[in-house]
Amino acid sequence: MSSWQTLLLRVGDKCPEYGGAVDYKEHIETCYGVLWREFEHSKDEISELLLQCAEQLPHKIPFYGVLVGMINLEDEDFGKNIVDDLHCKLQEALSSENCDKIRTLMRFLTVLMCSKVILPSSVIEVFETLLSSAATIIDEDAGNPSWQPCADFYITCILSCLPWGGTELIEQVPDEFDRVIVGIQSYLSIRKHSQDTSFIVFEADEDKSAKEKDFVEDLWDHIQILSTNGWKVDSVPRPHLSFEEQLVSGKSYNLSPISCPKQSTSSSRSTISRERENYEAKLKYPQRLRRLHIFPSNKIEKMQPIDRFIVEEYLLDVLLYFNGCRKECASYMASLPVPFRYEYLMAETIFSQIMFLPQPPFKPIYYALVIIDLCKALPGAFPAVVAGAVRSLFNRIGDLDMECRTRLILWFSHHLSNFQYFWPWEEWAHVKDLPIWAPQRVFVQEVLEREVRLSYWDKIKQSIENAPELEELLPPKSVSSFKYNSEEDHGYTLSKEFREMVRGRKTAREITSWVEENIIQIHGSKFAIEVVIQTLLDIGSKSFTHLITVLERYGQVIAKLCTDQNMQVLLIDEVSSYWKNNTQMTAIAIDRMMGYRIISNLAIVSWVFSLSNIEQFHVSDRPWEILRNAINKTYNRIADLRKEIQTLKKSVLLAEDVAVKALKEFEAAETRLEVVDGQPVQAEKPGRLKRLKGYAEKAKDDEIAVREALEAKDALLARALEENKSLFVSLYKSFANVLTERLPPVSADGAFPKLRDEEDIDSMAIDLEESSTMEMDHDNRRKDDRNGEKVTHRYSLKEQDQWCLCTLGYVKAFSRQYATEVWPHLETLEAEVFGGDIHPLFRKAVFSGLCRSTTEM
C-alpha cells in the first residue's frame, strides 16, 4: 500500500503516520498535501479510494468531505465528478433498498455541504423526496401503510444527517430547512406509533412500549434539543470550520434528481396479508438499535442524547463495516473521534447486537471475539464495564426474552472460556439454595453446561471453588449410561454378539438378518431397538467421529427398525437414555441421525412435547436445544434448495442461449450456398457441418438436462414445504396441548391471567447504585453479610407460573425466528390450531411472535 493510501485510510487517527499526534487541521494538511503530490499520476484511484473510505469509515466522513473540499479547490472536475459518482450510489443504493449505503450516503452528501462542494439547496431537494415519498407511503389512498418502516427509515435518514449539517442549512439556506421541518412535523403526526412487542429483550417493558416513545420519535426529539442548543454537538468533528476560509471560494454543484422506489399500494386484502407485508417491510428497513438501557443512569457516561445517538451509530458502523476484522474493528471503536468516554455506552450497544430480534445483523461469535479484543485493548476499563453488563443482566434473567437468554448463555460461557474460566461465582453462589426453576439458577447451571462442552469437567470445577456450593449445579462428570454392563443385565449376550459382529465388519444387510431372527422374532421390535441403539452408541461413544462412522455404516439396520414415527420416538429415548450424562452428544446423535433420515422431525416433536420433556421445560435447555436443531435443519434444507433453483434457473437461462447460438450456427452454415460450375451448392464442407450438429444437438442436451435437475429441484422444494408446514402444524399443536392443559383460565370478565406480579417483576431488579459489586437484591433467597446484616434471597414465583412463562416465552422465539416460514401457512394454522376455544395467552405469544396485531385480543 502506497503513503497516500496509508494516509488517507489513517487521517484522524491517533497513529504513527502522523507522528502520533491527534490535531485534526494537521492531519488534513499532511494528507492534502501527498494527495496533491499523487494527483496527477492518482487521480482516479484518489477519487475511487476517497468515496470507499466515505462508505466504509462513516464516523471519518468530515475529514474526508474537508479532503473533498480541499482538492475542489484546485480541480473542480475532480468535484464535481465526486458529486456525480455519489449520485449515482445514492440511487442504486435507494433503488436497492440497501438501507447502510443510503445512511452514510446520505451523511456523506451533507457533509460535502458543509465543505462547498454540493449546494445547500441540493441537500434540501433530496431530504424533501424522501420526505414526499414517506408521507405517500402511509397515506391511505395514495399509499400502502404496511410499508411505514420504509416511510421511518427515510425521516430516520433526513433527522440523522442534521448534527452534521444543521447549523450550515440553517444559516445557508433557513426557509428551504424550515419547510423540510413541518413536513416532518407533519408526517410524525400522522404515522402509527411504532409498536414492536415482537422485538423487545425484557418482558416486563411489553406493557411501557405502547408509552413509551419509538425510535422515531425519540429521534425527533433529540434533534428539538440540539436545535434549541444551537446545533452544538461534541461527538461530530468539524473540521471544515479551519479551513473555511479557503473552502468559501470553491465551486459547488448541483446534485442531480434522485427517486424513490414506489410500494404497492393498498388495496381490499385480508388482514393477514397486511400484516405480513409488514412484516416484510420491517425486516427489509428495521430499525438499526433497540437500547437495552443495561446501566443506571448514575454509571453511564453522561452526554446530550444527540451525542448519544451519534456514538452509538459511530460503533454499529464500525461493527458493520469492519465485520471479519475483529481486531481492526476493537481498534476503532476504542478511538472513536469523540472527546468524552463511551465505555458504558459501547457495552450496552454491542450487547444490543447479540440480543438483537429477531436476528442480530452478524453472527453472535463476531460480537463475542469483538469484546475479547476489547477487553485486551482497554484493559483498565472494558472488562469492568462487561462484568458490570453480566451482573446487570444476570439480575434480569427472569425478566429476559427467552431467545435472547440463550444467547446470553453462549456468549458468556465462550467469553468465560478466553479468560481462563475466572469469574467471582461467590457472587452468585446464593443460586444453589434457590428453587429448581429458578432464571438465576438455570442460567448458572446452563452456562456450567456450556463451560464443560469447551473445557473438561474437572477445569471447570476448579474454577468454581471459590464458591463450592455450585458443584451441585454442574452436569454429571459420567458421559454415558450403557445398559448392558453386566451379564446379569438382560440383554447383555444379544449386545456382545452384536458388538462382534459390528467389529468384524459385518454388512448391514446380514446385521439386518440377525436382529429379524435373533431379537424382533424373539424379543419383539421394543426391545430390538434398544439393544440396537445402545450397542451402536457404546461403539461410536469414543468421539464424535466414531460416532458418525457408526451411523454412517450401520443407518440402515436402524432405518429398518424405526419405520413409523412411534418407532422413530422409542429411538431417541434410548439416545437420550444412553447420553443422559450428556447434552450435548444427545443434540448431536439426534440430530445427525435426523440429517441421515433416520428420524423425521415430526418424530422430534412428538419426542419433545413426550410428559418425561415437559417437566424439563423450565429448568433445562435440553429439550429446547433438540427442538431448535430440528426446526433449523429442516429450515436449512429449505434454504439450500431454493438457493440451488436459483442457480439452476440462471444455468438454464444460460444453457438455453447456449443451443440457441450452436442452433443458428448449424442452421447459417447448412444454407450457405456457393455457385460452382453455375450449380449452387453447399459452402460448407460436411465434416465442419457434421461438427456443428454435434454441437447443437449436445447443447440442446445439455438444455433438456439442466431443465429436467430444475424440475426434480422444484418437487424436492415442494415436498420440503409440505413437510415443513407439517412440522408447523404438529409443533403449534402441541405447544397449544401442553399450555392449555396449565395455564389458568380466563377470568369471567375477559380479562387475562397474570402469571407474573409487578412484584414480583420487582423482586428481580437490582439497585446498582448502592453498590459497585452489584450484588443481588434483597428479594432473593440468599444469606450473606452486607455491613453486619443477614441478606436473604427468594424466588417467589410458583413452579406452574414460571413454566407457563418459559414455555410461552419459548412459542413467541420459535414464531419470532422462523416467522418467515411460518407466515406462508398462518392460514392452515389458523383454522387448525389457533382458531375455536384457543389460550388467549397462547395466541397472544404466536402473534407476538409473528409481529401480527394483538389489539383486537
Given for the second form:
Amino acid sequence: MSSWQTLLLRVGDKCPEYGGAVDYKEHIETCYGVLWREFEHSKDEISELLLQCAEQLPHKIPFYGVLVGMINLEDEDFGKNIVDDLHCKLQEALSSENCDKIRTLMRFLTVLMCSKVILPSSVIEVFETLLSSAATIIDEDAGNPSWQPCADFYITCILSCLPWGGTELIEQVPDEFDRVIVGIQSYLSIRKHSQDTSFIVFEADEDKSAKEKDFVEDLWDHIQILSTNGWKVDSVPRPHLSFEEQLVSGKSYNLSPISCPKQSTSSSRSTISRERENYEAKLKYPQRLRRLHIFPSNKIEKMQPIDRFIVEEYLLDVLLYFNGCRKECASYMASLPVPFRYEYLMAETIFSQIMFLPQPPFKPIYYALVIIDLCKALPGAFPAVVAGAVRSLFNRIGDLDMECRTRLILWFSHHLSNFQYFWPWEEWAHVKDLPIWAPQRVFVQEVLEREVRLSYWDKIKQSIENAPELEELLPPKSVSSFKYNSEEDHGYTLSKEFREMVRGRKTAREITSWVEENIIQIHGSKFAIEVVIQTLLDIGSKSFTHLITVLERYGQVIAKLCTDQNMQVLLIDEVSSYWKNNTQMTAIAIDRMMGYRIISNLAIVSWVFSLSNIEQFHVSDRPWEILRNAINKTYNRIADLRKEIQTLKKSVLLAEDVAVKALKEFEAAETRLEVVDGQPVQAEKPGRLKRLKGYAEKAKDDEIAVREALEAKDALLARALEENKSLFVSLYKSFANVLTERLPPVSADGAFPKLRDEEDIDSMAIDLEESSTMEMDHDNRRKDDRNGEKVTHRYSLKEQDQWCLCTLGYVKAFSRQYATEVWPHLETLEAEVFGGDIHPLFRKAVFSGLCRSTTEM
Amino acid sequence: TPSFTSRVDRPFLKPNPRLHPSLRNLLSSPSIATAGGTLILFCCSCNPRPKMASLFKDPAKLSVYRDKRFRGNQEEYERALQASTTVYIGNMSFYTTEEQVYELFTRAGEIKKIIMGLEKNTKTPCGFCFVLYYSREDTEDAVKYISGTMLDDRPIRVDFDWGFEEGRQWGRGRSGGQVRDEYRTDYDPGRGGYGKLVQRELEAQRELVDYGAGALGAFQPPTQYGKHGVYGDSHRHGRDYRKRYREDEQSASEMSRRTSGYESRRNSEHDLRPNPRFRESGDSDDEDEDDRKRRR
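Form predicted on its own already given; the form predicted together with its partner chain follows:
Complete assembly follows, chain above in first position.
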C-alpha cells in the first residue's frame, strides 16, 4: 500500500499507485479514504502537502480542490484553514509580484469555489479587486499607463480562471459575474494594443503585429467563444461534478479581502524615462507565451483555441515546476490529462521557449534536455515532430531573428550530438549551390561547425556521408597555423630561442627584457607581437589548459607589449591568424586574454569591426561569437559586482547591529554601580569590563572593515559601469559607421528602403503550406534566376542587402539582450550616436531592440 | 601564481596608487573577492526563479556519492557540495578532449577552468574531469541539464564536487586509471577496452599459450563480477551511470570472481582502436606536469 503522500502526489496520474486506472472518481475516492484514515495524526501535514501540490502541480488542481472539499465535509476547520492559508499566500504573491504564484493560486481559488469551500462572492471579490487595480493603472491621472503589462497580467489571470469555474459563477452569482465581464470589456476598450516588435521571432511578422490581436485580446476572444459554447472545455477535468451531491452540503468560507500593490504614479517625466519604466514593467510582468507558429494549420492538432491555451499553460507549468527533475518533467509533459493528442502543440510550445525573447525563463540547454527526454519517452511520435519543426524553421531561417538563429544552431547541434549525429542531410544538400551568404547555407555550415566542436572532424564528415556535397561546408580540419616552420621563415630563429627560454623556465620579466632587446629594438613592436603570440600560442596549443597555463605564466609579457588599443588589435589579429582554422580556439584565446585583462573589450570591438571581419558578417558566426563573448563577459563582471555589493550591504547591516549591541553591553556594564561602604563603585569586575570593551572595539572595527569593502566595491562598480558605457558607445558607433556606408539611401519621399524582397516572404509562406517537392521547385526557380541576365549585378546587390539585414539583425539582438544596461546610457547615446543624420533603419533596429516605440521618429 | 578567483579580478594589474585607499586594499587582497554571479540576464528585475520542485526531489540531497578523500564529516561534505562551483564529470571517453568539454559545458555558463583526470603513469586522459565555473547557478545548471546526456556518444555523469585539490587529477586505481576501470569486465572501446584486471588476465593467457588467433577463445572475460553486475555496454545504456563506480569506493576484497557466463568476443577488439584524437603519453612533456602542480 502506498503512503498517503504518494497517493496525494499521484492522484489523477496513470500510475502503479492507482493500479494503472484512469478513472478520476476512483482516484479521488481511494485517495480520500487513505487521507481520512491518516487525518487524526497528520492533519497539518496533509493540509501543507495539499497546498504544495496545488501550487506545483497546477494542472491537477481540480483533484486537489475536490479532496479539500471532501475533507471539509468531515472537518470544517480544515476547509477554513486552507482558505486562510490560501489568502496569506495569494496576498504574499501579489505583494512580491510573483506572477506564477498569483496565477496558480487564483486557479486554486476558483476550484475551491467549485468544491464548495469558498463562497462564489469571494471569487468575484478577488476578480473585482484585480480589475479595479488594472483600471487604475492604465488611467492617465490616477495611475501609470507605463505599467500596463501589470494590468494586462491581472486581466489575464481573471480570464484564465474562467475555464475552471465559469459555469459555476454564472449559475450562482450571475449578476456579479456579468459585472466583472462588463468591467473587463471596458478595460479592453481603454488599454493600448501592445505590439512588442522587439520580441518577435519572425521578422516578417513585424508588420502583422500591428494588425493582429495581442495576447490579451486573443484570450478574451477565446473566452467569449467559450461562454457561447456553454463553458465546455475538453482540457479541464471537472471531478467535482461526480461528487456534487456530497459537496453541496459543505460549509463555504469567505476569503478575506486582498489588495494589489500600488505602482508608482506617473509624474511629468521625459519620454525616455517613461519608456524605460514601461520596459521594466514588461520584464516584471512578462507575457508568458509568444506563440510560434511552426507547423501549417493542417498539421497541428485540431482543438478549440481555448484548449490550446490551456494545454500551453499546462506545459509551461510542468517546464517551470519540474525544472531539475528530468524523469517527472518528461512524463508529465507526455501525459497531460487531456482527451486529445498534442505532440505538435508541445513541440511548438517548447520551441517557443527556446526562442523566447529577450530571454527564455531557463537556459536554452534545459529545453534541449526536455526535447531529448521526450524523444525517448515518445519514440514513435515525437522525433518526427521535432524533425518537422526543424525543417519548417529551416525553410524560414532567413526570416528568423538573429539571436534565435544562434539559439537554434546551438540547440540543433546539441540535439544531434545526443542521437549519434544522425540527420537526413541529403534533404539539405542543395544549400551547397546557394551563394555563401544565403541564410540556409550559413545555418548548415554553423551547425556542422558546432557538431565538430562537440565531436571531431572525421566523425562529422562520416555523419554527412549521404550528402557528400556538404563536405565543402565543413570547417577546416582544425590545425593551428604556426608561421615559423622552416629556417627560411623570418622569425624562425627568434621564435626558437623564445621557446627555449620558456622551456628553461625563464621568468616573465627576463623574457620581457629579452623581447625588448632582441626583437623590439631591432625589428619593431609589430614584429615582436607576431613572434611572441605565435610562439606562446604554439606552446599552449595542445589544449585549453595548456593555453591557460601559458597565459598565466607569460601573460605579462604580452600585456607589456600591447599597452594601447592599436597594439591589442594587432595582437587579436595574430591570434586569429594562428587559429584561422579553428574558430573555437580563436574565441577561447581571445576570451581568456580579455579575462586576464591583456586585451580590453574595446580592442575586441575595434577588431571585430575591421574590414576583413566586416566582410564575414553575413557568411559566418565567427566575428559575432567573439563579439558576443566580449559583451557577455563585461556584463558578467558587472552582474558579479552587483551581487557582491548586495551581499556586502547585508553584512554591513549585520555588523552595525553587532557593534551597537556590543557597545551597549559595555556601556551598561560600565555604568552599573553598587554601593560599598556608602560609596558608589563599579559593580563589574575590571576583567569583564576590559573584555567587553575589547568586544565592542572589535565589533566596531569589523563594521568599518565591511563598510570599506562595500565602498571599494561600489567604486569598482561605478568604474565598471563607466567602462560599460564606453563599450556601448563604441559598439553603436562602429555599427553606425559600417551600416551608414552600406545601407541603401532613404528615398526622396522619406520612405525607408526595403531590404527584404516582399515576394520572398510570400513564397516562404507558400513553402510552409506545401509539400517538400514544392520547396524543390522554389529552389530551382532561384537557380534559374541566376542564369538570367544582369546576374552579377543582381546578386551583388542581393549580397549587400543580406549583409545589411544580418548586421541590422545583430544590432537589434545586442540592443535587446543588453537593454537593461543600455537604457541608463540612452541620453549619452542619443547625443553621441543616434542623433543627427543617422540612417532610419539603424535607428529602427536599435529602438525596436530596446522596446522603444518608433512612431515618433 | 596568478589565477582569477572572480571575473572581476585583474591578475596583471597592480593597484593604481591614486585609487581610493580602500579600493587599493581590495585589489590587493583577493580574499574579499568572492566568486559568484550569473549569466542570466535581467535577473535583477525578474521574478525569482522557483527552486526545483520540492515535491519529487530533495534539493538538499546533492550527491549519492561520498568521496572518501574528503577530510571532514558528512555535514561538512554536504556543505561543501552546496556551495561548490565545481562539477565532476564521469564516464567520459578517454578520447574526449578539453575543447569538447568546453563546448558542451559552456552552454551552462562561463567556465573558469577544466582539469582532465589523468592516468597516473602515462599522464593521458583516463575518463573523468573537473569543470570549474564562476557562479553557483551555472554549476547547478550543469548538473541539472548535462548529467545523463551524451558527450562523444557516451552518457556522462555530472555531479557536484567538493572542490578540486592538487592530486585529484590522478586516477586512483591500482594501475593508474580510475578504479572502475580496474575491475570492469565489459569491453569499452572508449575507455581502453577491457578493465585492467581482465587485460592482465588476457595478457597472462597470451603468454602461456600462443597458438595464434584461435587461442584467445580459450579465455573469455567473465560477464559478472560479484554483486555489482555488468557495467557493460555503458556507452549504450544511460541507465547504469548512477551506479557509483567512482574512484576507490569499491575495495578489491569485494571482488568475487565468477567465471561463468562467458561470452565470445572478437580477438581484434582486445587491442585499442587507433584514434587520431588520442593524446599519446609522449605529448605530455614534463612541463605540463609541473604546471599542474604549480597551479595550486
